[in-house]
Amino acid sequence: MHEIRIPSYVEMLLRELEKMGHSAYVVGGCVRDSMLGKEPTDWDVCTDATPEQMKIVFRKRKIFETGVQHGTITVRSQGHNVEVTTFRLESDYSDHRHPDQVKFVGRVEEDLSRRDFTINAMAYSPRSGLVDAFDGQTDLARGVVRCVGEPDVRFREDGLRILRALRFAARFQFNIETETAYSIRRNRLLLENISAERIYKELQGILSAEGASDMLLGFPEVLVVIFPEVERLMGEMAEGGRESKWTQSVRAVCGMPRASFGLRLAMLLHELEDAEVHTAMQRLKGDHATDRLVKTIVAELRQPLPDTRPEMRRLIGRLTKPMVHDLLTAQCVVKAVTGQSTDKVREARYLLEEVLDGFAAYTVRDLAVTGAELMGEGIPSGPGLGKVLEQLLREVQDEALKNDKDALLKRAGEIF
């Protein structure tokens, strides 16, 4: 395990708490990541000081009361915001997500006992060293995600932990401990109580991780709770009869760049009908750009690739240049995982580069004449004007007409 090196802006807060007689530790993900040799993105502090006591300790600093009712304040230190939370226990999760009651406690071990997984249930301070009451260090070394205490209890407290377990295992390429895995499957329907926004965020982490394939193939029943539409893919054999359509879709996911969640999600759903994809994305409530990318890629995968310059220009105009690149990447991956030749995709890539190297009009906005200029020539506003512009665009894309203002005005008069 690697040494835990606390940045100065965090260590200052620990010292200020300790100076006033309190115990204080960095805790959770920052300890885990440090021990794995990874740079933590956030540093969280826990302490036996209550929020009111923290306000006194940090009275000379800027404080944000971000979650005082749950024992948390955010403290500004050397340009960084650090969450500082009182040791606490939680109980009665009536919505299977948030505690109904929070009780402040005096020992860090009690606070660690409420946490989700052993690898996240460690605390450290330079003065006291590592506090590891649940053998998280061993699980880190073994590459295991294991619940703190009884898995069923942990998941019933917060159903989102089911996806968090898969995300951590996928991110670090860890295994999920046997009892924890059984409990995930038993309790998977708890995800029905979780907001789409939280599920979306966790799904991003799972699909974008190095170990995405293991989680998607190892826990398909969990994905069915999120996307009921994919269940039939698990029982349908792909062409050739060697694997299911679900397995083939997962292989397509992992053929996409990890940085593109949208493309990976499109591959996960690409065997579905368009209507099913629309329903699934509506339920997921993701951002508009990802929603459009997924729906467009899945729909366009069913269409033949353009093999002429006019067809490619029209495709660019319909989708945008970046999305055409994405579509060709998706086409290549799908053909590769299904054992088809990728020659047509390669030809389309060359055609795309050829089109992009020259001056072209992909949309009406690219024409050398505007609607206002056509109106100035006597063409009235309305549907007729739009039809003239579309006709000019088609002829320019077909290379039957130059994208030149005088030529376009003359031809517009002939069309009208």
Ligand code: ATP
Contents of the next structure:
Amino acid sequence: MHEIRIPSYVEMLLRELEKMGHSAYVVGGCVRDSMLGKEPTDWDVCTDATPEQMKIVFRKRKIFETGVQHGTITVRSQGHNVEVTTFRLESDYSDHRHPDQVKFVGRVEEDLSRRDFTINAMAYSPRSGLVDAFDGQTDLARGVVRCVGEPDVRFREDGLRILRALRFAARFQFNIETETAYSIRRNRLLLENISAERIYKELQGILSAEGASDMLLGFPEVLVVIFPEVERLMGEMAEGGRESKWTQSVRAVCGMPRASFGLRLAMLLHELEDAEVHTAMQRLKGDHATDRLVKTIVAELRQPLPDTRPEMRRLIGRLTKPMVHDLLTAQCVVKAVTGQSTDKVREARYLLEEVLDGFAAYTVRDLAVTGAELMGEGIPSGPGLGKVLEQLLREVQDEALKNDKDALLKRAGEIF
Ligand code: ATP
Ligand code: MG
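Can I get the form predicted in complex with the ligand as well, since the one above is the form predicted on its own?
Up next: the whole complex, starting with the chain shown before.
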């Protein structure tokens, strides 16, 4: 296990708390990531000081009262924001997602006991060393995600933990401990109580992770709770009859760049009907760009690839250049996982390069003449003007006409 090196802007806060007689630790994700030898994204501090006491300790610093009722204040330190939270217990999750009460407690071990997984339930301070009440260190070394306490109880408190388990396991390529895994399957319907926004965020983490396919194939019943539409893919054989459409879709997901969540999601859903994809995306409430990307890619995958320059220009006009790029990437991956030749995709890529090389018009806005200029030539505004522009665009894309102002004005006069 790697050594935990606390940056000075965090260490200062620990010392300031300790100087006033409080105990203070870094805790959670930053301890886990440090021990794995990964750079933590942020450092969280926990302490026995209450928010009121923290305000006294940090009276000379800029603070933000971000979540005082939950015991959290954000403290500014050397240009960084650090969240400092009072040791606390949570109780009574009557809605399976929000604790009804938080109770401030005096011992760090109590605070660790409310955390979700053993690898996330360790605290550290240079003075006290590692506090590891649930043997997170062993699980970290063995590569295991295990609930703190009784898995059934912990998932019933907060169903989102089901997806968090999958996300951490996918991210570190860990296994999910047997009892925790059984409990995830048993309690999967608890995810129905979780808001779309929170599910969406976890799904992003799972799909973009190194170990996405192990989780998608290992916990298909969990995915079915999020996307009931995919259940039938698990029972349908892909062409060739060697694997299910689901397995094939998961392979396609992993063929996509990890950074593009939209493309990975499109691959996960690409065997569904357009209407099913629409329903699934509506339920997911993702951002607009991802929504459009997924729907477009899935729909366009069924269309034949353009094989002439005019067709390619029209496709760019309809989808935009980056989306055509994405579509070709998707086409290539789908062909590869279904064992088809990718020659046609390669040809389409050349075609795309060729078309992008020349100065071409993809939409009427790219024409070297504007509607106003045509009006200046005596063509009245209205639908007629739009038709003239469309016609000019078609002829430019067909290479029957040069995208050059004089040529366009002359031709507009003829059309009109
Ligand atoms: P990441 O790098 O993904 O942010 P993280 O471990 O920091 O990982 P956070 O969601 O930022 O995860 O939460 C910080 C810590 O708070 C976790 O390590 C865990 O101890 C605790 N925690 C967060 N969410 C939950 C939850 N739903 N149930 C129990 N404990 C949680
Ligand atoms: Mg975090």
